[in-house]
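We begin with a single chain expressed as structure tokens, specifically the form predicted alone.
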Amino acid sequence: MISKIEIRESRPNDITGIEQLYVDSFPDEDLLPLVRELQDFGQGVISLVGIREKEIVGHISFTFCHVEGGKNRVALLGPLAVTPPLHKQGIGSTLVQMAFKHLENSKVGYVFVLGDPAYYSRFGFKAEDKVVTPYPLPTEWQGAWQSIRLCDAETPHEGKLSVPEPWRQIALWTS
């Protein structure tokens, strides 16, 4: 585990460091438009950074959403990045766990993610089959759509996840 890592809510002056983190972590994907939109989305997003020696070494966002026809408050995890030289040192796990506490305090009962099941299963995420993504996923991604129940939340209503504007780009769900 990394020692001396500070986890805090991101601030407007963190954007340059956050953007560089995503360029370094995902050189084959252009996540910057999404990252920028989420940083500007205000109270609809929880955005946390991991700081080590005054440098941003990790970032995570959760966007508040709802399931069409349901009343429960849910969130979508993503994106999540850790500076590549510091992978496998607990930074991503620490960010996820701290964010879960923020979400529980915000009365969010369920979290959804489109990501690697081998990674996200360590936090308790399981394949999701009742709440569907805003756009159909490629067949090979079906196991990547997952959810986790936080606290004593009710099971979300079956239906489609309704996402805010930053997440309405079909390429985020299909490529």
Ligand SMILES: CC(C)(COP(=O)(O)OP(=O)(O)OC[C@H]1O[C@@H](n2cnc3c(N)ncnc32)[C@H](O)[C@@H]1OP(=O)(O)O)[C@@H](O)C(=O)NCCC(=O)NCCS
Contents of the next structure:
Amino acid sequence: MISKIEIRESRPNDITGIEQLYVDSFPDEDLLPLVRELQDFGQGVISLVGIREKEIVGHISFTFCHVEGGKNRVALLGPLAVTPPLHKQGIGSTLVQMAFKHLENSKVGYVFVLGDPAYYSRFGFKAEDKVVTPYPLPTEWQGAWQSIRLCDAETPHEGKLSVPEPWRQIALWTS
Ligand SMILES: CC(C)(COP(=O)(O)OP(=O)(O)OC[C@H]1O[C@@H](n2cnc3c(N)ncnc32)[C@H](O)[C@@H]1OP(=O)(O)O)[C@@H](O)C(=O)NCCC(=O)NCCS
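Rather than the form predicted alone that you just supplied, could I have the structure of the form predicted in complex with this ligand?
Next comes the full complex, and the chain you just saw is listed first.
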């Protein structure tokens, strides 16, 4: 595990470093519009950065959402990125675990993610089949829709996840 890493909430002037992180981490995918919109979304998002030697080396966002017909707040994890030269040093895991603590403090106990189960299963995420994505997923992505219950949260209603504007781009769910 890496030792000297500071995790803190992101600040407006972190945006350049955060954007560069996503350019480097997702060479085949343009996540910058989503990243920018989430950074501007204020209280609706938890955004943490990992800092090492004054450089942003990791970033994670969680967006507050709810399930249609339900009252409880839930969260959607993403995006998450760690600078490629520092992969496999525990930065991604540290960001996820720290963000879980922030969510618990915000009384959010249920988290969804669309991501690689081979990675997210290490945190306890399991395939989700009661709450469905805002748009139907391609068949090959079905196993990528996962959830985790963090504390003694009530299980959400069955239904569709209702997401705020930054996540309403259909391409985020289908390509
Ligand atoms: C996924 C990512 C955030 C992990 O960051 P990290 O700091 O390297 O993660 P950690 O050090 O906490 O964990 C690394 C472990 O996860 C594994 N891992 C990383 N990505 C994985 C994946 N897609 N599938 C399975 N395992 C994966 C590594 O092999 C490593 O395994 P080990 O502990 O057995 O050595 C980073 O690889 C990344 O930014 N990737 C590109 C962007 C991306 O895919 N983000 C979304 C994830 S779905």
